[in-house]
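Taking the form predicted alone, here's one chain by itself in structure tokens.
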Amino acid sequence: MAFNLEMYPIVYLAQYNPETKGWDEKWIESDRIPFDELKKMNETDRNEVLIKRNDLGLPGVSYTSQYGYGCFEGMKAFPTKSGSMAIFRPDRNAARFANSMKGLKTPAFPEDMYVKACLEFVRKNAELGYVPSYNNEWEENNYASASAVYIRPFMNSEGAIGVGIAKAPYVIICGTTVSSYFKGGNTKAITTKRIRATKHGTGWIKCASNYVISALAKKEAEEAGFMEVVFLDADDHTYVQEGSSCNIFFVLKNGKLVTPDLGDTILPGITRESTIELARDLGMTVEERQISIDEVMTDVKECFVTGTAAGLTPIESVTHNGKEAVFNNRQPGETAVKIQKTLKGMQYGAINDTKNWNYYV
């Protein structure tokens, strides 16, 4: 699995004071339990310790616990050749953070603190030798088993019960040790009947109540047999919108790179922005636009999803009615990998950062 059980020891705690119109912050270090310890307890006492040892002092009844009213950002902090640690465009989370929360409409978390808070926390784990360090094996199969940090900072709200918003939300900032995001074998993809997201709803916040459909749907997939689910638009089921978690691309017969366009249904992801940066650097057409499973199933010879925790994965199929579309031979298409190298070969150093993409630490 990508998620290492081990939570790291410090965590980030802000809450915003109505009264002052500020926000007060915290740090939070709780004791280090060895990974192998809790590797021999069984899911309810790791679960349990876990719990304890992470104690935030959150409300256990709230808008968030009760409703899944709440959001939340995914990054990675890489470690780089040279020594330090590279958060991959903390900035751009930071702004997509504010506007899920303006989106929930609760007070929206400044993007200056964000990064700050972002570049603290890595650096206070990092400290007690909690991230993981650069290994040149990683190189040989372009960091497919590379680790990273996971840094989650997420939003939560203050005790509440019955539906509202939020008054006095809490920003934390937690992390852990991940690697491939995706479980070996094949990646198929499968389309599915459960929508998403609709128009005029929440698919544009990263908010924590659009995953649970995710997962469901994921689940199910994989039940089937497939790696990926890919999700297609609510109102007439024939466009693609996203897969489980993560923004999808296609790389047309006549060499166009294809991705859904950002509307109110489709997560602006920062993987996604930058693949389509990369693409038109190596000369692509790129085109942000509606593109329906039928031209998927017909006229695209490369398929690949984006996202913090999937990376640049390449699918080698989609199947959608029963019938299977593959794509170049089951095998990882020419884009996905020198986009995917490029992209890799600048988080963890072993390229120049032209975009200055990274943050350091």
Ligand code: PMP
The other form holds:
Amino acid sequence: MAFNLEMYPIVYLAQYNPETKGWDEKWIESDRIPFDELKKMNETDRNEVLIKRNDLGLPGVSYTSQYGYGCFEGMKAFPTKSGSMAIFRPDRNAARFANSMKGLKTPAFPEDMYVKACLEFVRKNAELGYVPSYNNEWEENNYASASAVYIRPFMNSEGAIGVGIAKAPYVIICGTTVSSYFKGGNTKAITTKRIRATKHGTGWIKCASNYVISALAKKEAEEAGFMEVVFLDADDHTYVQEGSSCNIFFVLKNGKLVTPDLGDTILPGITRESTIELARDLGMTVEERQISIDEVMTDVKECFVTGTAAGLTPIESVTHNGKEAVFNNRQPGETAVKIQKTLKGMQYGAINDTKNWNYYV
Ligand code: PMP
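Beyond the form predicted alone, can we have the form predicted together with this ligand?
Whole complex next, starting from this chain.
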């Protein structure tokens, strides 16, 4: 992700109190480090400074640091044409976060507290001048060069060393300014033999440990000259699942839009559900079903991936077992462009938010 140089100075911190069964909340504010000073540092030093600067007082030894037992969310707040900031569908992320915490058998963070804290997070940091503002020039390339606020709520366990379940989890909300996720260049994807999620596993929740396999597979794809990786199912290695941190869609030659049905191995993306709704509004037939990699190699005319960070990104080809299926002469397809325009337009407040998806700060 093209992260900006600095984490925002105001961070939210809550902890579950097993005795009162409530959450104790506070805001942590750290000193601003001059931008010029940060720019002089190498990336490692800079991250060290930024993370220390946002000293959260979290335990160094925990179920999270030892076993990858934790979960998180990713959302964006967009600077809108009217001048205010709007978070895109935070209620849906709140529900997924609560679901992830239930999946981890730890007390779930209340959805109303989540939405309120995220709005407050953006407002407080905006007051200090940290968030980007709307720029009319972004409209020229359909927001490809636009900035937004990336909001990262996450759960961390209390201090612990043996394998176990968090009883007094922390919830932290931090964030930074971001620009486009994928670096320019090719938009090729390749299947991987690695398995992201198995049935009865944790693929359906956004837990930290899932992302080790994703990071490895994505790195391997990049080293082989591809932008993104495509995971197949664990049982048969036949059906398409999703990307490293995005859902995947295909437009078939017969015009239908297909995306893998969720089951318990695919993360239910908020961009995925928004895309399905917008496509249906555009009169398209959308099928959520298993789609085999063979069908992708022969019957697809357009492919794209969706996610908060990825937005809606067209994929020029998928390579599987050494064969490349090229879509739409490697150009963004008509469907992807149409849905992307509507989605971005709503998010940046350039067109009417007919769905009330925006939560204004
Ligand atoms: N799948 C995975 C594995 C992800 O990490 C993400 C990013 N959260 C997505 C799909 C897309 O979800 P969303 O549209 O909610 O960002």
